[in-house]
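First, one chain by itself in structure tokens, the form predicted on its own.
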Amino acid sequence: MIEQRRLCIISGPSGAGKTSIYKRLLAEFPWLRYSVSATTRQARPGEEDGVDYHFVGRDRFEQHRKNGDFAEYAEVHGNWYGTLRSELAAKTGAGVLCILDIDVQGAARIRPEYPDALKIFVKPPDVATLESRLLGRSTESPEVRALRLANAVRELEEEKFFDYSVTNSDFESAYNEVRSIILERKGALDNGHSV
């Protein structure tokens, strides 16, 4: 069973510092739990299968989507990218919670699911710090960092669709902005507290 309250939602555009904020956490916290996202985009380097993603191809992924295994998934820069259920599942119980980092996209489909669910929205600055941001990254083409860089403009107009709003200007102050979030719905949830 998976128990909503206990999900916890960091998404944003690109290159806003949500993957950044999300892995300090789970370095802090051992009560919390990552949800790894399926995808059938390629490994970049470093990243480990079952780990980072779970690296499937087209048709593993079309088989999961057919059989509504999928609590979300979306199609982004040309890959397809989803949250299995059994993942999240796996990762709710009690004294802990599970973090899905997931895109804008994916955000949107699984709020109606999981309405329970806590959803930070973790946004640049500005535009520009924004593009620079992308353009600093050297794994992808550009592209591709320009397909983000329109993606992400156009997902900043969700922020209104998320409990919290946190603008990642100071990565030390937004993380500690992230940390006090996810540390009262937890001290919440302890204590028998609805949220």
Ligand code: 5GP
Second form
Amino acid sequence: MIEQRRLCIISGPSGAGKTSIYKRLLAEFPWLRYSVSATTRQARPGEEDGVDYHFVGRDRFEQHRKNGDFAEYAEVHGNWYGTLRSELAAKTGAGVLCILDIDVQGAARIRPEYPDALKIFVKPPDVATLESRLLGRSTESPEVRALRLANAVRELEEEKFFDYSVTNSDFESAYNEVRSIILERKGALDNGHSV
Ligand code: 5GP
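Let's compare: the form predicted on its own is above, so bring in the form predicted in complex with the named molecule.
Next comes the full complex, this chain leading.
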């Protein structure tokens, strides 16, 4: 059984800074877990299979999808990404919280089944900032960056479905905001309060 109050969904457009935020949270708090997603995307330099993602082929991904193994899945910028239920079951339990870094389509799909999960939207201060952050990622081709930007603008409209929205203009402040939200949930669970 997956304890949904122990799930913390961090979502928002690519380039909003979700990854830097969750990585620092994981480094700071030993009781935090990370839901490693399955993806059909190729590994980037430095990424490790089973740590950053479970890098799977399209056939394997499709098999998981047909088996109902995913709590949610979505096609993001031409690749498939999905959260395995087995991953959530393995990474929740007494004393821990599990972070999911998923796109806004995935967050919309997981919401009905896990309504009590904590949902945090991270957004850039404005579209111009988002564009310059995406351009700064040298790993992506110009076509991929353009696609990501167009998707990001649409994704900003999903903000209203989240419990909290954090604007990442300054990384330290955004980090501290997300940190406080997560600490509040952890404290409530530790004290046996309903959230
Ligand atoms: P990247 O390819 O840059 O690692 O991630 C691209 C996007 O896919 C990010 O917005 C990330 O949050 C999202 N993503 C990563 N894993 C999942 C997942 O399991 N499900 C969904 N729906 N999105 C994911």
